[in-house]
Every structure is written in structure tokens, then in C-alpha cells.
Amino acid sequence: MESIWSKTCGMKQRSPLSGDLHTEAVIIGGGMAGILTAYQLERSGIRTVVLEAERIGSGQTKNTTAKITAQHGLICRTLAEKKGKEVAAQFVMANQIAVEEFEKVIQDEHISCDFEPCSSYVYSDNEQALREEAKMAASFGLPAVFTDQIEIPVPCAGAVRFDRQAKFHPLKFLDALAQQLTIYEQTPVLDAEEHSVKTASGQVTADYIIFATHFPFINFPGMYFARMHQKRSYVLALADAGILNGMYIGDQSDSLSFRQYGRYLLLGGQGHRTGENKDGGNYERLRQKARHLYPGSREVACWSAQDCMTADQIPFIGHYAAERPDWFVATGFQKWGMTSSMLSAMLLRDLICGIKNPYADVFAPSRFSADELSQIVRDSGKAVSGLTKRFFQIPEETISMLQPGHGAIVETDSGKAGVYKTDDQKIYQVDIVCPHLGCQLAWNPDERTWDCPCHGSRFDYKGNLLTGPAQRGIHND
């Protein structure tokens, strides 16, 4: 499975770190957030090094739908109810500034990345909610209106339209921007202490350490593992589905996402919590919707994305923890990684340079709310369940019972193990304990991976690490 972005952009390869070095700032993670933060820091005169475990953009960036928008669902009403209108206004205005910064960077650096200004829409069956959202967003100074003129073939009462939003090719943008930065690829970070970052091939000492790894892998301090969970969703790229001018998303958890890239329509949906996909079928259900909505279209690519979800729908951007004043973090982007990445870069730049940013407090990881407490309780329940299964669940199958092309937790001569049987009867056996915090993994039949329902780590059927916060694979040695 390869995204349309990966299929249409080759990335320059960079060498791994070799030996020790010192710099002013080191960024762990070479996705959109990490590269943009490095760019903003370098422009501000801060010498910066990026360490990437694989290739830049190879994590969540390559799997985005690449919408650059301040419209994060019906976020104005949601935040106004939970945190007050002032916080809601600051949140959306900060994101609108990030949208505008993308266009500025693209123009300043003369980047060819299929950037296209367009309108963004959130659709719903609830006309009153839409009208209230549009009115509130407009009162905050955003280019928002209610409209019943929409292009997508789904029944709804209308949509809130945000003008002056945009879309682009994320990997073309990332590759061009990275040309002027110091980046080491194939350099996974093993640990971080105070002002040093350790890798297998050298140590980087720095005045500032920035964690831009999607999900932070240092558990203490910060405890981000208890403050977020991860969700997966699926995308099809369709040819011969017509041309869509705007970008659309619904206000319900089972709504579809629509966005045009060139001659391809990107249709997304079927979201679920990572590790909770026992029965599978998400791609096929999305394909059925595609056949219904766009008869005659054909699939040219399919892929999935993973998002870190916070309890209050606001990312964690700022100081990692009070005990580490020179550590910084950018995580919890919900489903809005592009805008949140630019916002992170701007906020972290200002924090490190000692510039007061009027939006910093809204995104500060040190904030706490009742919503977060209830989410922690729910996520703790997931963790307890995962640990309980590890010790007490009795597998229902043995290797001989497992059908070809399927994976499951089975009973072996040496105890429980995760087993995948290929169509030609080859067996791949792995440890089913997540090396992050010990939860029992679950088989994902849609993608033939082992996924952690507690914190979202993922591994392929051979045991290789795909997505953190785990830092190593689950090979059954």
C-alpha cells in the first residue's frame, strides 16, 4: 500500500549520522513538523540538526490527505463550549496564521509543490449547528459562511465554508524545503538525557531538544502515553471520479473526507482506534462507498493514516515537561497534521528564541482539563485490558488451525505468540507483547500488521517496527 504522494515524488536520500557532534538545537523526527521547525529555527539563526529514524516524510507525512486548513470540523462551537470563546478564537486564528505561513514559505522559497488555494467545507445534517459555527467563526475574523451549495454526492443540510485555505503535495514541499537543512536519515534515536541525544552511530549534544516524532517515546517526564491515544483511517485515490474544487469533511465520526489532487479524488474514512480492527474490512467498505458514489471510477492507490488524539482536541506544543526546560514537543495533531505542523514550528521557534507568542498558552502541554482526566481514565482502562489479556487470555487457535493469509494470537509449544501464515503456508512468529509498555498486541487484518490498542505502536507481520512510541521490533528470537 503506497500513498499517491509516495507514488508521485522521489525523495533525495541523506546519509546517517556518523560520530558525535554539537549543535544549538536537535530535532528528533523528520516529518512535516520536524522539517518545518528546523526551517523556522535556521531562519532565526539557531543552528539545527534533524535526526530521522528512516527517511524524511516516511512516517505520517506521506499518508496525509494534505489539507492546509484552519477548519478542524465544528471546532469553534466545540471549544467555545468547553473552554470559552477566547480560547476558541485563539485556536482557530493561530491555525489560520499557519495556513497563511505555508503560502508565504512556498513563495519565499520558490517551491513547486502543486500548491493550490481553495475553500474548505465541513458538512452536516444539522443546519442549526452549521449556522452557529459559521457565525461564530466569522465573529473571530475567519473567512467563514454557511452554504447549501456543495459538490459532494452525499445528503446533508449544507456546510460551513472557509475560504483562503489550501492543498498541496506534501512530499514535494518537504523535499524542497529540506535541501537547505542539516538532516541525518537512518538514524533512530535510542535515548535522550538532559542535553544529549543518543543514537547507535553517535551522540548529539544540544542546547535544545525538540521531539517531533508523532508520538513521544520518552515516557517520563511528560506522561504523553497517558494523555493521548491513536486512531487509524483509510484513503482511496480514485481516477475518473470527476473534479472537486473544495475540500470536504463531515462532522460525524463515520463521515467521509473528499479532496482533489490533479485528476484524482481522494476519498477517506472508516476511522477506528488503533488496535481495534479485529474483523477488518475497512478498505472494502470504503471501496463500496466509492462504487456507490462514483460509479465508473477506478482505484489507483490506497493507504492509511494514523493520528494522535488529545482529550480536548488541541495539540500539545511547547515545553516537554517542567523538569526539562530545554526540551520541547509537538504532538497530538488530531487529523490536522499539516496546519498543526506549521503552527508547531512557529510556536517552538518563538519559545526557543524568547519571543512572546500570544497563542502559546492555548497549546501548552502543561494545561490540564476535566476532559483530559476522563480520557486518562478511559485510556488507562484500555491499558489495563491490554495487560490483562497478555497474562490471562487463552488463545482459541493453534498454528495448525490458522488459515493461510491470516494472523492471530495462537498457542504454541513455548506459549502464546503472534503468528501469520502466508498463502504458501510460510509461518512468521512474533512476540505479542508491545515493547513500549507491555500491552498485548492485536492483529490488523486490513494491513497485516500487529497493532497496540493501548498507545498505537505498530509492527509488520515479520515483527519490524512501523510506528512508535515503541522503539524496537517484536521479533521472536
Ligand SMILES: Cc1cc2nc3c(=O)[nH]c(=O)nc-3n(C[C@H](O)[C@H](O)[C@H](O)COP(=O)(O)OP(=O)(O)OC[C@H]3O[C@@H](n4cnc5c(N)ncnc54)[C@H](O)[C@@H]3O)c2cc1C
Given for the second form:
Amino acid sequence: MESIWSKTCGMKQRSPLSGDLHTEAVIIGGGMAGILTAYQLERSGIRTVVLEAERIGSGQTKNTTAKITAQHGLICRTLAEKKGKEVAAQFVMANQIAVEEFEKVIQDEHISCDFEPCSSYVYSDNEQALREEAKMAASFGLPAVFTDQIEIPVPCAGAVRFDRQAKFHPLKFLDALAQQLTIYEQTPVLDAEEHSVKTASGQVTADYIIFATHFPFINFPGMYFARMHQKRSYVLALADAGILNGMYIGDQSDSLSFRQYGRYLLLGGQGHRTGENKDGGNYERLRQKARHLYPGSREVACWSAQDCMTADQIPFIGHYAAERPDWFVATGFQKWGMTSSMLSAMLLRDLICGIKNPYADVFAPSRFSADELSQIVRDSGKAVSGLTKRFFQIPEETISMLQPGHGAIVETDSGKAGVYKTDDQKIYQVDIVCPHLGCQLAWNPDERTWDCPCHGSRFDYKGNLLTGPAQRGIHND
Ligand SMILES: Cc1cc2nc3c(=O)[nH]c(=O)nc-3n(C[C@H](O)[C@H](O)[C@H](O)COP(=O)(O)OP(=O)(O)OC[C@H]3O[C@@H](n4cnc5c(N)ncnc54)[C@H](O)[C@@H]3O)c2cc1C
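Can you give me the structure for the form predicted in complex with this ligand, which would complement the form predicted on its own we have just seen?
Zooming out: every chain and molecule, the one shown earlier first.
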């Protein structure tokens, strides 16, 4: 399952790190956040090295829908209610500045990445909520209006439209921007100490360490595992579905996302918490919606991705933890990681260069809210349940009962194991304990993977690591 971006962009490949080196800043992770942060730091005269476990852009960034927008749902109302109007205004203004910075960087660097300015829309059945959102966003200085003129075939009361937003090809952008940076690929960082990071092929010492690994993998200090969970959703690229000028998303967690890329309409939806997809069928349900909304359309690609969710819907961008003043983090992007990555790059650059940034406090990971406490309680419940299942849940199946093409936790001679039986009856057996913090993994039938319901790590059926925070596979040897 390859995204339309991966299908249409060959990325330059780079060598792994070999030997030790010293630099001013080292960035762990070469996704949108890591590459943009390296670019902003280098442009400010800070010598920067990026260490990427696989290939740049090969994490969630290759599977985004790449809308560049400050319109993160009905975010003004939500944040005004939770945190007050001032925080809401700062949040959207910071994101609007990030939208504009994309255009500036693309122009300055002459990047050809199918960048197109356009409007973005949030549609809803709740006209009052839309009107309130539009009014509030406009009062904050955003180019926002309520409208009942929308292009998508979805019944609703209208939408809030933000003008001066944009869309692009994320991998073409990343590939071009990365040409001027120092990057080592296939170099997973194994550990970090105060001013050094360790890899299997060398150590990098640096004045500043930046974690741009999507989900931070150092558990203490920081404890990001207790402050975030991950959510997945699914995307189809459709040919012959007409042409859409704007970018759309609904205000409900189960509503659909729409954007055009060239001849293709990208339709997204079917969100769920990672690790909670026992019955599968998400691609099929999205296909049914595509057939209903765009009869005669044809699927040319399908893929999925996940992102880190914080309790107050604001990313964590800033100092990693009070105990590590020279460590920084960019995470918790809420499925809005294009502007959040640019914002991270600008905020972290300013923190490192000692420049006061008016938005730093809003995104500071050191903030703590009442929402967070209740989420920690809920997430701890998930973690306890994940651990309890590991010790007390008796598997219902044995290997011989397992149908071809299916995976399950089964009882084997040596105890519980995760087993996948291929269509031609070949058996793959893995450990079902997540190496991150020990939760029991769950089978994901849509993607034939083992997913962690606690913190969202994922593994293929052979046991290879796909997504952190875990940092190693679950091979049963
Ligand atoms: C279905 C879907 C659609 C989305 N659409 C949009 C959208 O339209 N607009 C928008 O703004 N956002 C969108 N998002 C969110 C956005 O895609 C993500 O927030 C963003 O791509 C995250 O970028 P990142 O750099 O933080 O993470 P990643 O791209 O995952 O990069 C992290 C990198 O760190 C590397 N890494 C991990 N551990 C190590 C280690 N130990 N050593 C070295 N490297 C390591 C990984 O290999 C990876 O390459 C969407 C999300 C989903 C789920």
C-alpha cells in the first residue's frame, strides 16, 4: 500500500553515519519536522546534522494528505473554551504564520513541489458552531468566513472557509529541501545522553539534541508516553471523481477529508485509536463511501497513517524536560503535522538562538492542563489493560484453528504468541509483548500488522518494527 506521494517521487538516498562526529545541533528523525528544523537552524548559522533511522520522509510524512492549513477543525471555539481566547488566537496565528512560511521557503529555495495556494473548509451540520468559529477566527485576524457554497457531495449546513491556505507534494518538497542539509540515513539512534547520541556506527556529540522522531522514544525524563496516544486513519486516491478546488474536512471525528492532487481526489477517513481495529474493514468502508459519493470513480492508491494526540489538542514543541535544558522535542501534531512541523522548526530555532518567540509558551511541553490529567487516567487504564491482557487473557485459538490470511494471539507449546498464517499456509510467529513498555499487541487485519493499543508502536507480521515509540522488532527467536 503505497501513497500517491511515494508513487510519484523517487527520493535521493544517503549513506549511514560511519564514525564519530561533533556538531552544534543533532536532529533525530528526518520527517517533515526534522528536515524543516534542520533547514531553519542551518539558515540561522547553526551547524546541524540529521540522523534518520530509515530514509527521510519514510515515516508518517510519506502518508499524509499534505494540506497546509491553520484550520485544524473548529479549533478556535475548542481552544477558546478550554484555554481562553488569547491562547486560541495565538494558536491559529502561529499556524497561519507557518502556512505563509511554507510559501516563502518554496519561493526562496525555488522548490518545485506542486505547491498551490487554495482555501480550506471545515463542514458541519451545526450552523451556529460554524458561524461562531468564522466570527472568532476573523476577529483573531484570520481570513475566515461562514459559507454555504461548498463543492463536496456531503449534506451539511455549510462550512467555515479559510482563504490563503495551501497544498503541496510533501516528498517533492522534502527531497528538494534536504539537498542542502547534512543527513545520515539508515542510522537509528539507540540512546541519548546529555550531549551525545549513540548509533551502531558512531556517536554524535552536540550542543543541542532535537527529538523529531514523531513519538519521542526516551521515556524518562519527559514521560511523553503518559501524555499522548496515537490515532490512525485511511486514505484513497480516486481518479475520475471530478476536480475540487478547496480542501475539506468535517467537524466530527468520523467525518471525511477531501483534497485534490492533480487528477486525483484524496478521500480520507475511518479514524480509530491505533491498536483498536480488531474487526478491520476500514479500507472497505471508505471504498463504500467513495462509491456512494463519487460513482464512476476509480481507486488508484490506498494507504494509511497515524499521528500523536495530546489531551489539549496542542502539540508539544520546546524543551524536552526541565532536567535536560539542551534537549528539544516536536511531537503531538494531531494529524496537522505540516504547519505543526514548520511551527516546530521556527520555535526550536528561536529557542536555540535565544530569540523570544511570542508563541513559545502556548506549545511548551512543560504546560499542564486539567484535560491532561483526565487523559493520563484514561490512557493509564489502557496501559493497565494492555499489561493485564498479557498476563491473564487466555488465547481462544490454536495455530491449527487459524484461517489462512489471518493473524491472532494463540496458545503455543511455549506460551502465548502472535501468529500470522499466510494465504499459502506459511506461519509467522512473533512475540506479542511490545518492547516499548510491555503492553500486549493486537492484530490489525486491515494492514496485517501487530499494533500496540497503549502507545501506538507497530510491527509487520514478520516482527519488523514499523513505527515507534518502540525501537526494536518483536522477532520470536
Ligand atoms: C491520514 C493522515 C492524514 C494527514 N494529513 C495531514 C494534512 O493534510 N495536513 C497536515 O498538516 N498534517 C496531516 N497529517 C499529519 C502529518 O502527516 C504528520 O503529523 C507529520 O507527517 C509528522 O511528521 P514528523 O516529522 O513528526 O514524523 P515522521 O514523518 O514520522 O518522521 C519521524 C522520523 O523519525 C525517524 N525515527 C524514529 N525513531 C528514530 C531513531 N531512533 N533514530 C533515528 N530516526 C528515527 C523515523 O524513521 C521517521 O522518518 C496527517 C496524518 C494522518 C494520519
